[in-house]
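Next up: just one chain, as structure tokens, the form predicted alone.
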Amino acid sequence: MDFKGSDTIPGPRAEDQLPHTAQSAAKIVIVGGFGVGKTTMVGSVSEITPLTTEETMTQAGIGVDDNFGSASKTATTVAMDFGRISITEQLVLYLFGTPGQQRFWFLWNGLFEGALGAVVLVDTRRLEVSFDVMGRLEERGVPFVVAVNAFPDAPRYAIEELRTALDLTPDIPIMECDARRRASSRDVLMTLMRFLHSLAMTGSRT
């Protein structure tokens, strides 16, 4: 686009502007292994057009990237996804989706910086990937909830079975979700906010 001869540079679209009632904001990261639905969740729940950094997967990734369970996936996030959602008229969440391929995990440290909390998206076909993800969050002291993305061809387990398999402590919330549905993704974020509030209240009493 050529702005020569113009005195002004276009600002953000009206629908992308921060609500005038917003008084506070929090950074939330959405993490998980490759192909668990992070980009989908950010896109489904964001009230603005999400920023994505997806690139087409090529033959060069064969033998490097683990796409088990995601053979039909043709693009992958190489930096981050970004979206925004207003939880109330006063509180806005900035959503940062992390890249899932392990060769891009070095970017996670920067994305975790300043995060209030995280959503760990899980695919029951590849539970083992989640241990590294949760371990990194624990190392950084970032509280998290676990959301099991209900893929049509993925095996279903009882929530308490998954809690045991993932070695989650009783206080960490875990729930099923459908990352494609805005209401379901919003419920996950609301669960995270309630969890963070309970942690803050517990800390204030100690």
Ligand SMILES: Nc1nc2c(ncn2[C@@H]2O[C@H](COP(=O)(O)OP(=O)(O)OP(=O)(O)O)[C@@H](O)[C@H]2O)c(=O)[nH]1
Second form
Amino acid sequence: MDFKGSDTIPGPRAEDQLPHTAQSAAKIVIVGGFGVGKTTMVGSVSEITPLTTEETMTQAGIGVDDNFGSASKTATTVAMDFGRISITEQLVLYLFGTPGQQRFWFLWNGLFEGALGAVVLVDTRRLEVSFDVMGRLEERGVPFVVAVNAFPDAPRYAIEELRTALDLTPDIPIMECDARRRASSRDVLMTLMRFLHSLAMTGSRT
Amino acid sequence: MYVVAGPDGERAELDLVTLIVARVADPPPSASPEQAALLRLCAAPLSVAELSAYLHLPFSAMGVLLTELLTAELVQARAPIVRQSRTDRSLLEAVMNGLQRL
Ligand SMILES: Nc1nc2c(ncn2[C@@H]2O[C@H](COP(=O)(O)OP(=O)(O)OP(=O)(O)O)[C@@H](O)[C@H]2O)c(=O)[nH]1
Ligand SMILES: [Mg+2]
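What would the structure be for the form predicted in complex with the ligand, rather than the form predicted alone?
Every chain and every other molecule in the complex is listed next, the one we just looked at coming first.
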């Protein structure tokens, strides 16, 4: 971008500024396939209008050459949206809605390594996507809960049926949600925190 | 995570949610336009992710920019809380209380 006009770069609105006492921040990631409601969930609980951080990936890393005529390397821009919740005057929580394509997850260094935990959003019309997503989280030792977004035209299953279909162990919380509703999204985050709390009690996971 | 050296030579990891705060009220005349823009944005604490969003710079580009500013002691970095084998329970309880008030 052109920084000559740097005086005019819009920053946070006055009411969106963190207090000077803000000492540290933690993060949570919201993952799931395309169009499952990740951005919606970030937006419904965030205290700020969601923002977007971008990362670029060169063609070599993409593995698809759809740019025949060009000799130059092209870079793809991948966007990730995020929101924020102030917990106390000292503590801030950030929520990252990851890109639907999992190969882009690792463009942001430390996103998964440092996250307290993850919410896996599931669309019952495309359950198969969830296996891949959950597998990647397990590989990285990221604790997660599963939230089933109830789309109107999606088949409805009893939660325990879904647990079986998704091959979830009994300890992993699974619940229905409506990502458009703040209270519902908040309940999902609360469930994740309770789950992390129970893990901290037993120390059964890393 | 990018490892950046702090003013006293201590090394800090730059995370998406490392909080950055300017240590000066006004950017010094020697600051580049990018540095000046960043310094103005973080008059109050702001995460690296937010800085990247407002500056329209990729997260990976923030490492270089912030290393310069940390070395020049123009900004302070507040370390993030990252997952550990046993996450601090009082932290989780604080988050639960905070969410309850949403
Ligand atoms: N009925 C219903 N619709 C939802 C819910 N969550 C999201 N939607 C709708 O689903 C569509 C996709 O939601 P997004 O939040 O953009 O999904 P996303 O996961 O961010 O999508 P990508 O970033 O493209 O992968 C939007 O039109 C939402 O309004 C939900 O819980 N219930
Ligand atoms: Mg989205």
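Numbering follows the first chain given and starts at 1. Just so you know, these numbers come straight off a predicted model, no measurement behind them. Think of the rigid core as the biggest set of C-alphas that the two forms share within 1.5 Å after superposition.
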| item | value |
| --- | --- |
| Ala25 C-alpha relocation of at least 2 Å between these two forms, rigid core basis | yes |
| Rigid core superposed: Ile87 CA moves 2 Å or more between these two forms | yes |
